[in-house]
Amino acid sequence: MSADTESGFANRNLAVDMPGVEWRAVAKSVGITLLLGLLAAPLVAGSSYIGYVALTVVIFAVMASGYNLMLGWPNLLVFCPAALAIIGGVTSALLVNVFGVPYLVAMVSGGVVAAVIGGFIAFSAIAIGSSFEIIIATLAFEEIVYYVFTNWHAVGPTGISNVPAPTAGPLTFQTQLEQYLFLLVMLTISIGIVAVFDRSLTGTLTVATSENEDLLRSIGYNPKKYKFIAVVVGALLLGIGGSLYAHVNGLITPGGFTLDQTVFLLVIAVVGGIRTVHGPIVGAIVLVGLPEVVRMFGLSNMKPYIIGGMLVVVVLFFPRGILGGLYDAIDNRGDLSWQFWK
């Protein structure tokens, strides 16, 4: 390992760590995501309702993957994922609707704009230091973004409508199945990015920043740099997720990305498994899919109570989320005595 100094952020970069990435584990994570997603494709093709739910699950899984990355690895309580997502979505929608930019370019641009703003948030959060003050400051930022978009004539309270469906060159993803397959590709890429981060030296050192910063400094590493990278990469995925949301639904409004959405993304990450690569997918399936199942049985009024009760159960019995608890059980060779009872 080469050491970097406390004096700056940029004297080493991700590219240096790439040869050390456990590529076999990354390929396994990507392959599992793609395979299970393709197995679900016949269900999407067979029912427009299941198709609608599947599209929503995949979009939220992409956004939650980004939030999980900035929240889980550095343990940094940045509380404005909805603001970063709508920044990406609005940027993408305006580039396509107003300037006629090709969708893929607009989607990446939305992610990059969100990442740049995420960089400023990371600098501010690192400078603030205190978790409580970071939460308050980022919540305030989210409110500012909401009021700026609401009062901006290009967006307004009704948002941007008639946003065209995603395209890739001559291909237009118009039907549910086409959009599902496109979203599955984007989710697989997102999972690949998170898996590369997780299996790299950068990811390991980012986790170390949440364990013992002083120890990390004592061996020559700069904790600030790794927190910064995690937030920027997470913001990039959130911006791309916001772009997918806008173009698949044909609409994006400031009212759809407020504190409620931030809490929802947080719950998805926690229920699925903080600091797990596939946790956001599990969380999105449970949190997006379960309310629809409840509604089918005529219990839509009970939905908040069922979701709240499920969150309490997961927090008590699976402190690391569903997937984290499953990994713990496997590591403990079937020992299912959870931390709550110990």
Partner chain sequence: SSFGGGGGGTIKLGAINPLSGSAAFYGELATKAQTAWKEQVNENGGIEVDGSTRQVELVEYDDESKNSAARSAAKRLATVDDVSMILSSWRSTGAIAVAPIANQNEVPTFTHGFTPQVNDPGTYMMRLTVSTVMDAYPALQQVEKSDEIQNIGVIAETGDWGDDTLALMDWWFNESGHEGDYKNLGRFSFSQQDFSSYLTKAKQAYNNGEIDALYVQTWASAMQRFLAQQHREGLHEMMPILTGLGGADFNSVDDVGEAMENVYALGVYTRLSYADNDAIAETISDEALTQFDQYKQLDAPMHPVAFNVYADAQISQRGIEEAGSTEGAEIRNALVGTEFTTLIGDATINDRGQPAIPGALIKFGTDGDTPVVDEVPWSGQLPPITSIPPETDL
Contents of the next structure:
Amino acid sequence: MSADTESGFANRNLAVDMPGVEWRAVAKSVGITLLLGLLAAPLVAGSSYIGYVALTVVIFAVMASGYNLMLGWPNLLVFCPAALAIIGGVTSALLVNVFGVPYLVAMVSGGVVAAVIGGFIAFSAIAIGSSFEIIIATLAFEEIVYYVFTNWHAVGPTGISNVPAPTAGPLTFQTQLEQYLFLLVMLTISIGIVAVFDRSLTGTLTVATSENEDLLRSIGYNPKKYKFIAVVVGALLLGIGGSLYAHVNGLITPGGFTLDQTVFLLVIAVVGGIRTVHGPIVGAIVLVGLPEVVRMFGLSNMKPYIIGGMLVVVVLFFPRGILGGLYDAIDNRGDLSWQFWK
Amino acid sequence: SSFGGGGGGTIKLGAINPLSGSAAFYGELATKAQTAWKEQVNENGGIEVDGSTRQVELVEYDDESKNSAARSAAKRLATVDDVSMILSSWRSTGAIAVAPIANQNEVPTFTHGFTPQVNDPGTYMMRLTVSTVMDAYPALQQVEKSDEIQNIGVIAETGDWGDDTLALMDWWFNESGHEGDYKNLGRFSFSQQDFSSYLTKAKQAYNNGEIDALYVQTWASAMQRFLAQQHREGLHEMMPILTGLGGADFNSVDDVGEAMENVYALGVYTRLSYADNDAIAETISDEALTQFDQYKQLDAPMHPVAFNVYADAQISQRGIEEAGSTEGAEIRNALVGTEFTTLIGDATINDRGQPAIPGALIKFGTDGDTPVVDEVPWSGQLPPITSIPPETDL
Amino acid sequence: MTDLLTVDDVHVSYGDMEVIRDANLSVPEGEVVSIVGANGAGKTTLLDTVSGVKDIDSGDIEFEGESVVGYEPYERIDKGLAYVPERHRVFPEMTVAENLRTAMIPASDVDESAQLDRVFDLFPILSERQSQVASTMSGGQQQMLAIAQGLVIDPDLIMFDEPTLGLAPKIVEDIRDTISEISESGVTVLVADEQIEFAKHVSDRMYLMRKNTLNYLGERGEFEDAYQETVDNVFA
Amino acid sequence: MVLLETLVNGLIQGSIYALFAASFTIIFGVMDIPNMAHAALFAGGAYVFYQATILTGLPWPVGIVVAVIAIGLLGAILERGIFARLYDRTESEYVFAIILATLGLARIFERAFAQVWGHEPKEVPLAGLQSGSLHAAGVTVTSLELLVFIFSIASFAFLYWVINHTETGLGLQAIVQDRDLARLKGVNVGRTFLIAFVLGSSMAGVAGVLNAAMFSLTPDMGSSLLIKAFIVVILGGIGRVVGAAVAGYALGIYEAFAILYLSSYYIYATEFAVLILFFLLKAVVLSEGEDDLGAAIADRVRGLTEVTR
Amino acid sequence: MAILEVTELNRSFGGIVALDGVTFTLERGTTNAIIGPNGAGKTTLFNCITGYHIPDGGTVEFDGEDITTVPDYKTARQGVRRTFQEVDVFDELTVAENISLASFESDPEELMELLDLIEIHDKEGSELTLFERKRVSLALASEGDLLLLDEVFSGLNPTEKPEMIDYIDALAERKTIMLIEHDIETAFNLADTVTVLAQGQVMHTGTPEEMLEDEQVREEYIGEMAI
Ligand SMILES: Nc1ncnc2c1ncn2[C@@H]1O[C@H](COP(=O)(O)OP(=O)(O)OP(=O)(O)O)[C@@H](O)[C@H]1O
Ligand SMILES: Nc1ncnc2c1ncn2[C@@H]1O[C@H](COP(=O)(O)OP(=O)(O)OP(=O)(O)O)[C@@H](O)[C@H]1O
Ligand SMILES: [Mg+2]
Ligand SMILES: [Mg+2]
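Return one more block: the form predicted together with its partner chain, after the form predicted on its own shown previously.
Full assembly next; the chain just shown is listed first.
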């Protein structure tokens, strides 16, 4: 037994691994996303409805990945992901529509602007500290963003319409399949960013902030820094997600990015599995897909009961979400070979 | 159309109704009116297309009062269900979300949104619904005509309809140089419960001689709350309240009782509810009244919004029959510019999807505590207005 | 002399893990009985079961001649059974005074102000700091508050889990004296502690808890040798 | 004159916030349950009352009693059936769990109300109080407004007494701070929490009746009040009854004056901005180890005067 | 050369004066005990030295550098490490992860060897016994040059105490140590110097022997039992 443990320890050689990024794990996460995404591509061909749904799934998966970074690792209950997303979306739509900036530049700018605002939010949230106060302050911020956009002439209550489809240099992603492939690349990059974060010292330290700040400080780390990084990177992804939303749908309206949307992103993140790299994808598939299934079975009338009931059930029986629960079940079985995709 | 040609196949028509969320009340009415219409049509054999009559099949989706859901419903109706028309889509932002899909897939869609933003020439978004700007027109006429009312205070919602209203006021009084003036007394949110502070402000303005009447822009249930409250505070005793559709078309005018005293409101569909009043009856064509009598036989709601939805369906049917086709583009061609008679009266729709429909400005009074029509200061055709400043003058 | 508390053939487990096997204990009225034993031996668990916080698998616990199995902690406290848990657990955001008032909720017939006077007499610092929030007190001060919470309900039997943890030697002496005092005033005391020196000093009888089993070491005068023997055997 | 009237308007608006926030104070402020379904309980009370009085024809006092019992019972079912299973989760898991579960419940309830009673806004007369009015110093208020004002003050007074001067209140605070220790110290944890939740729910039910009587009854009648209630409870200082009451009225009065003088879109935006500033300020003023804003400010002031002396 | 110089340190909370002009010096490589009644200000002193609390007045110099207002996470990097009175480790991380997180220069494996943690390197923090937790928290603090240990012996049983003494002795070979302790015997065994803190003030400083002989210290603080 003890010999076993010792060799196990030597194999893991944690002391050396800790500070760097576990690139192999990251590569697996990214690879799986891309692979499964490509396998789903035939469904998207033509202008099929399921393809349209798939686009929505991917966009929400990107946004929820960003939100998951804030919720899952530092456990900060920031309640304004929708505001960050629309900031990214509006920035990018205006840059393209008004200034004729190339799409990729506009998208990244949208992300960056959201990240800068995210920085202010992170700063405030860290200063405020108490979780309920953070919830309310960020909710208030979201309302302010809503008021500002609805009253700003460039946006207004009816938002920005006629937002052109995404482009990359000479490529224009016009058909559903083209858009899907482009979105898949963006999702893969997002998952990569989250995976790198998860599998690095920074990620570990960010988790540690939610557990015991005093202890973390006593061993020489500044918890604020790690919370800050998580929120800013999360905001970046949310901003990019907002840009994808605006350009794929051709439209972005402030009314669509208020508390409802925030709650939707929260539900995606939690149902999928907080602090799991792929949780947001699973959550987005379930929550964007479920209404379609409900429709297919002609249960539209029952939808509030089905969604509401599902939330209660997930909370009661799968507190770590679908993916978190799955990992736990696999862990408990002790079958490590299954963990390759974690 | 999966059944192929001939008389056997059904005609598929879509509907996007808010069955839950903030606009659910309208969704509920729409569903009932559309179902009653469908049953009536099918009982009579169906819609006649190119020599054969075909049964109507309705595919309805809930838009949850949300734009994203409205959009995916439209996409589904256009691509999966392959409907010939969409009988209803709600809210202005909802219409904006639905418009690109309707246009791309060439599915004529009736909307109950009020925004001019979907009114580009050639659009597939059509309406028999009054836009915000049309809404205030008769009231402004009244200001023009009346000696007592020179300056009005305006209370408007936050959001695009309120913006449109204030822009119209600005254009009417300041740019076009109509007599009188307006004063912005504040914006409130649709979900507002309490109007006391606005009422205080209006009273103050009235007492200072700054305004002679109050124009309130809002819709249905908020208007109902507003009227009830201004009545409790005795505002109606001092000055008239001017308003658009919201003041007359909400759920049940009777509920508000005495509060309707001294209210001027635009009646379009509401006129039918007051058809037994002589002054009102004069504004409604005989043909419309006959159709309304038939409507009353149906198991459909006696509510102005339901009348409007029913009229949409009527026009859709005529459009399909006129076109002799279930192809969206042809139906649209048939709809534009043709004069149809519906239960709300004769109406046309222009190339921008905007209607010209009959309406009246109703001044309410009360009999005991039931509201009655006092007089009808204005009636006639409401012209299509698609932008601010309005392109068309009355 | 009657036994105020008896524990009969009690078994307790956490999930599948049995942490107390067949424990038997009697605490005669008016005496000080202590349980010593290493970390994780099960002392806390035993006190938890007596207080009603933890359920037993089998066996019986009698207090004042009646079985209390199945009774909730608040019912047992009302019968006069106080419990001071380990590691100075107090309500962190309550003030000292609120902590004491909370402790008195389940005790239906005590003279509140007299009891407060008594504990303030014992720990003057608590009297000075009545409106200080408990979490801002020093570790030792919190321990004093925890002990005071047990005493204010004027119990018939009071159980202390590691009462001297984190207390300065001088205060430990005070606690020792207090235990003797309350014992003399007729209150029965059950102490669980690793500090054998302390236990030796205060106890009339002693038990040793070792690897989930409870062994009786004897009365004052006997248990010193018995303990030494066991320590020599087990820990050598 | 206008000032007085605006003040009265503010107090009325504040009473409505306070009315809703009072019942929320015990559930969210004291028990730490961010119950997103609270607005549904609020509307539920009004629907039960509507069913009992208007549709069934019972006299209004009976209607109130029925509403209290029905919503209290509903609260009991929620507490036992759902919340009780979540209490031993870690803090952030608990917050997520409660928020999500109650969001789910809110949807279910709203839908159920709509299916049973329809979406149409309902007028809910309450003992003819809407029409009675009082005039004094040139200000008019309806009897109902006066009742709502009195009721909201009374609610807070009652809560203050329950939380600070009863064993239930003390036990409640103990449970929230350390559930296991509270049980160990003899607090009847299950019963205390149940009582408090039922109390909060019933209060929400009655508040709903009053709100429906003042305005109109719809399934989502309370949803715009919910966020205000969060603000009020947190501004007042979690768990502080007097703070919540003051915050409720302050918010109402602020809005009344803002409508009069700001006359812009920005009333709510400024309100939220002030809120954020308040939190930041509080975070700056309170340094480590302190949790009482009043004391901290007093401390700062004392420090200043000592330096200048 | 002095590794730590504390001069006239003051800190109060509201009206409570926790530290009242505390002055002392620690020599490099020594082991020092702080004893004193409950509420004397011992933990607060640690908090002020590390920068967890910023003192109201006075200075703290570490290695000749003024660190009075340097926040704790920076002083930790400079070499001032502490344990907490409430034993803290990261519950969700394994022992090995805990320790590698805290080690910048030292070799985590060596540290685990020293504190006998190799066997349990794979256990998560939440699964540890008190003694194991104490050892891990000691390991977390071991990176520094100056280790501030807050009641590391409390709650340990008579067999564990000697082991803990060995661990601290081993660390003391390389580090300067300052420990708060209520167990006089253990404290005096380990310490080169003893400081008595009472009501926020340094009452006495000296060798353990001197302390034992001091009437006042014995009477007011140590009592007769502990010896
Ligand atoms: N909540 C729990 N869940 C699972 N096991 C537990 C729990 N509490 C205690 N145990 C286990 O029960 C056993 C007895 O623990 P207990 O706390 O009663 O010991 P103790 O003698 O009081 O130890 P100490 O001296 O450290 O306080 C230990 O092995 C412990 O790990
Ligand atoms: N955050 C705070 N707010 C108010 N008072 C405090 C705070 N922290 C400490 N105190 C007070 O300062 C004094 C010193 O506390 P400290 O924790 O330093 O004592 P200590 O010497 O470590 O005692 P112990 O041996 O009991 O742990 C105590 O009276 C305590 O109540
Ligand atoms: Mg124990
Ligand atoms: Mg201390």
